[in-house]
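In C-alpha cells, one chain follows: the form predicted on its own.
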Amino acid sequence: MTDRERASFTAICPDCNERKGTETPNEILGFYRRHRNLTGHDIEWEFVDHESIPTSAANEGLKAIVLELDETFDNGVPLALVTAAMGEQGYSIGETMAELRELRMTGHVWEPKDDHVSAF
C-alpha cells in the first residue's frame, strides 16, 4: 500500500519527488516548511481526501475561498485545507502561503491560533 492510498492528505515535492502522506492536514506544512528550508523547493498537493474543500470558489480567489472554508470551522480553518483547496485551482504551497501572507499584511484574514485563518 502506498502513502497515497493510506493518507488522506498527500503532498509531493516536483522537484525531488519528496513525499509525504497524513491523517493530519497541517502536518504537510510542517512538511513544506522543512522541505523548503533545506532545499528551498516548493511543495504541490497530491491527494486530498475532505469533504470541506469547496468547489464552487474555483477561480474566485484566495479570500473567497478562506470565506467559504471559514463557515465549516469554529476557530479558523487550518491553513493546509486553505492551501488544499488552492492547489485545486494549481497553486503550489509556496505560492498559496505566500498570497495568505499579503491578505494577513493587508488586514483580509487573521490567524485566531496558529496555522489556522479566518477572513474579515
The other form holds:
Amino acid sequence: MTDRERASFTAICPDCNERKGTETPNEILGFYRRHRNLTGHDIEWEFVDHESIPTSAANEGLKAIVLELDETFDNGVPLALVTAAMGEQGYSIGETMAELRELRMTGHVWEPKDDHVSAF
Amino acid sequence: MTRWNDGTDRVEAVSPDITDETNALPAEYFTDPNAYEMEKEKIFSRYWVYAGHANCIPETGDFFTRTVGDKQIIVLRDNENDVRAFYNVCAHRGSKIVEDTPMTEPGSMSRIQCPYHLWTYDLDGDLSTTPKSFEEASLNPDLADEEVAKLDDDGNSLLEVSTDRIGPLVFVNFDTDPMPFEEQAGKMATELESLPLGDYQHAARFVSEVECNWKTFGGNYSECDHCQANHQDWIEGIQLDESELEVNDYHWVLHYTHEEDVDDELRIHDEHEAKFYYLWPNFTVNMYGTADGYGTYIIDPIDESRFQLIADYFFETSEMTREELEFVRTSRQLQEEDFELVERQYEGLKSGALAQAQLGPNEHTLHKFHRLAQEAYNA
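Alternative state: the form predicted together with its partner chain, after the form predicted on its own:
Following is the full complex, with the preceding chain placed first.
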C-alpha cells in the first residue's frame, strides 16, 4: 500500500486513473481544479475518512447536506467535504461544484471564507 | 565534497567547473518557498516556455489556455493561420476573459469577447467593438456624448505574448524584450524541425502531481545512472554503456542506443537510437526508439514542493493502436518509478540535513541544469 492510498482523503480521475491522496480535504479541490484545467476531466472521490461525512446513501439534496454539515463547523464547511458527502450519493466533484454554483447564484449558499460554504 | 547543514553554512554558488567541490545548486533553492516565488519572475517570465501543440488548434479561432506561474494566456489560431498568444485579461478592467480550456479539449471562437462588459476583440487582439455605453455619456451629467473620445482599437488591444515554434511546438516568452528563441532552442530546433512532427496527432495526455520540487524531477530526467537499478523493464534492449550525454547552451540530449533487434521501421526518426531532449527550463521532447511517435513532458511547478508532470503522446492518429497503448503503459510505469525516486529524494532534502549536494563527473547534464538555475537567479 502506498502513501497515497493510506491518505485520509483520496480522489481519482476515472479517465486517466490519476489519484491524489491528502490529509487536508480542500487540497483535493486544488487537485480537481488543476487536473480539470489541464485535461478537462472530472474527478471522483475514492476514499474519505472524516467523522462528519454521512456514509449512508440518504439521497439528501445538496442544500440539506450543507446545512447538516454546517452544524459541525464554525465558519463554513470545507467545500471538499461537501463534495465528499455528495460523492457518497454518486456525484462527481464536478457535478457537485456545478450544482453548488447554481445554489450560490440563487442565494441559497454563500462562502464565509474561501472554499468554505454555509447555507441559509 | 558534500556539504551538510552542520551549522557552518558554507554553501556557495554553482561552480562552472564540475570538478570543484561546489558543483551543485544549494539545497535551499529546492525547498525554500521564496525560491519558487523568485523563479516565477526570473525563470518562467524570462525564458521561452512551452505553451502547447499547434495541431490541437487547427482551425481559425481554435484556442486553449495555458497557465505559467501566476500568468494565464490564450493560445489561438488567428485569421492569418498564425498561432498567437494573449494574456487572458480584458483591456477594459482586467477581467479574465475565457474559462480555463485545456489543449486536449480546445475551444473555438470567432472573436474574443469578455463576458463582463462585452468588450470584443478580433483574433489578432485588436479591440473590435464595445457596447454603446462606452461611446456615449448618457449617465454622466458632466459629459456630453460628443465629448466622449472613440476608443483607440490598437491602444486598447489585448496584451500579446511573444511566440515562436519548433514545427508544431509552440513556445511563449513573457519578457517584453525576450532573448531570440534560436538562442535558447539552438540546434535542438534545427534537429527537430527536420522531423515530420506536425504529421503526428495528439493521442493521450496524463497529468500527475508529484510531491517534490520541479528541479528534482528535471535533474532525474537529465541522467540515467539511476536506470540500471530502478528501471529494469525500460532498460531492456537499451545499451546504457553506449549512451551519450550531449550538453548545449540551453538544452541537453540523452542518446540511448538500442540493440540490433529493434525494428527500424518503428520510429519517427531514422537513427538507431532514442533521443531525449531537455530544453531549459521545464520542457522535454522524447524521441523514442521503439515507437512511431514522440512525447513531450512539461514539468510544471505548483509550488516549491510540488509539480505536475504533463505527459503528452503523439502518434500517427489520435486513436492509439494496441501496441501504442502498451507503449504508453510502459512509459507511465517509467514515470511512476521516477516519481517514487524523486519523492524519496525530496523527503531527504526537506529534512534540511543537506546544504549543498555533490555531483559526479558524469552528471554534467545535471550540472548544466543547476548552472542555468544559478545564472537565472543571479541575473
